[in-house]
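This document opens with one chain alone, in structure tokens, the form predicted on its own.
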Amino acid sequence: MSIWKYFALRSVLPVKSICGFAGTVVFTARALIGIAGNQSANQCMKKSEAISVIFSNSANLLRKSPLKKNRGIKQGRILKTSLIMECKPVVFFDSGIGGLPYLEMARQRVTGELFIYLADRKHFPYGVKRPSEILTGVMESLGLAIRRFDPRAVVVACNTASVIALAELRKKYDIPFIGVVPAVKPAARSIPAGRLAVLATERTLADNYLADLIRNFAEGCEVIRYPLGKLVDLVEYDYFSTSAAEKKAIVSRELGNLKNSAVSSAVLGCTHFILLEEELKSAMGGGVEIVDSREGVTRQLIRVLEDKGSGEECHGRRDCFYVTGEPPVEERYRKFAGKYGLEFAGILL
């Protein structure tokens, strides 16, 4: 006997309850399928799989709750059976694509987790904006991802966003947040009395947080703050359309006199610069150590996930790449997703 025929014969549930049940199923299916941009379904999860879970779980709920008079089906209980609640991913967030190398290292070291990457295309670039603008953009875009995915942990894989918004994020959400800051401490340890360069955006270089890092951990070093904001645009907009020779020439030109300043170590204070690591090494010379914070961030993520338990309920899902903003989405984002082995899932709505 079908479930609808059973309802008709028994006349247990009022029309309002039945409509509420159906409405909940539709809402949950949409959440699971994950409408993103102009795509009909989220590439991270197969449509048939999502729907089968909805109805199998709903059927289990009916079996556990015998139909009696005045006992309806609570919408909240049905929502709790969805994969959105069961499968909590790890979210990586950046103003653009700079956080992808951080995600790459995490995926190499961590198994059994679902990873979601979000590039805040809507508010890019952060490095030239006022702190209040950056904070508003981060809270809006990352807040959308948190509400959508209910993550186990969030890596703010952007130096500027970490410095400006991390404290506010931790205050608002009961989720572990892992930030990215310039790796001044490990760089200074390797050259306790040498010359150290911090390569970053104007916003990061001007922030008091960097000044505190230098004062606390690099007191014996001579520190050069060097802005390279143009390299952020090169990576974000022209990475695939610029040849290797052109990239090398642009990086060399932007470094200017820093190439001959006897720097012993260079800290990459912007995640975008990691995609130009080889060009930076070539331009600055083989004797200069290039330092970033991927290793420290990955170790901290592992510690957080060990405390949170296993993510095995996400087994079999595809790691996904989302962007914010309005359509159409530029083809380069699909290329970045492919370069890092991610499923491009479109615009996060």
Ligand code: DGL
Second form
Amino acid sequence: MSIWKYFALRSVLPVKSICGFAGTVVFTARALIGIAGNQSANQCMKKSEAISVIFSNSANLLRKSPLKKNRGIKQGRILKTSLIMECKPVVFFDSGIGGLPYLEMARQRVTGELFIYLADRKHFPYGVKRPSEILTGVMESLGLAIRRFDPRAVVVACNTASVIALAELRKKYDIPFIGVVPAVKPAARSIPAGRLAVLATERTLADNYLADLIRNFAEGCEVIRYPLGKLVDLVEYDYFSTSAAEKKAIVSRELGNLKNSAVSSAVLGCTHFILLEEELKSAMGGGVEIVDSREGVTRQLIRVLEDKGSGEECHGRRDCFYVTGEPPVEERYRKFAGKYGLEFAGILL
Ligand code: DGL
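Here we have the form predicted on its own; I need the corresponding form predicted in complex with this ligand.
Let us now look at the entire complex, which starts with that chain.
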């Protein structure tokens, strides 16, 4: 073949066929080494989504591949945008299972979206850690989910993570983040000059974020900051193994003197406490209004999703529950997934 014919041929070679070839090689290689290695890709995604995962991995492989070196092409990128219908889920994130009631409300109100829940089991609990440790944990684990799922929106369904990491997350990623912070504003609105208790982790209670919320929205109220870290552990570790009567007794004991402090309203400033809402209500007594932020967070999520258009390309997928950390994963996480109607997908790799 003449040199001119060779160059003419090369210049008209469709880019996609080069990409397709590269993709096939990588796809086959990955299939051989085993897509089943990632259990979650099988359970929670349609085939096309699994392929998308493979191809986004293939982008990494291609970066090192001689194909790229020789041809100077960015096949990985082209493949991702040209061949794959991307489904962008909404990710809910918490240190553990506390964010599930938030996801539950979102699933009741929002249709046509795929939801992924991630419990940061690897770094649990957040509430007793230093801010820098929490920030590192959130950036690592939520960062993994963001790279893996490319979400349309993220709900940081954890007060402690939100007060510590929201600003950093917004700086780093061009994704809408919906934070979950103690519902001081709505609680104070109904008792402008009353006594208000904020029940939360030590870290949330000590944070300036909460101080600002109180200064801005509950100026006229007397605010009692009440840490309840033991209840976080009760919910995360022993929710299924503790009887209703035991839960009631533990909650009552942990509330201690707060029960006699004549508070008008108690803000559930830790997402885990929502799973003990009934016990908290009954221990505090009928006169105390129990307030949480689910309603406001869900409304905000709906606003964000309306701005972003529909998530139709996710149609038919199952909402999934992942955890971080190492195997073996404790059985209770599968039970939590079942309780909230989610597919248990194991460890997020
Ligand atoms: N669920 C988290 C919150 O809303 C905290 C639990 C933990 O300490 O990890 O603050």
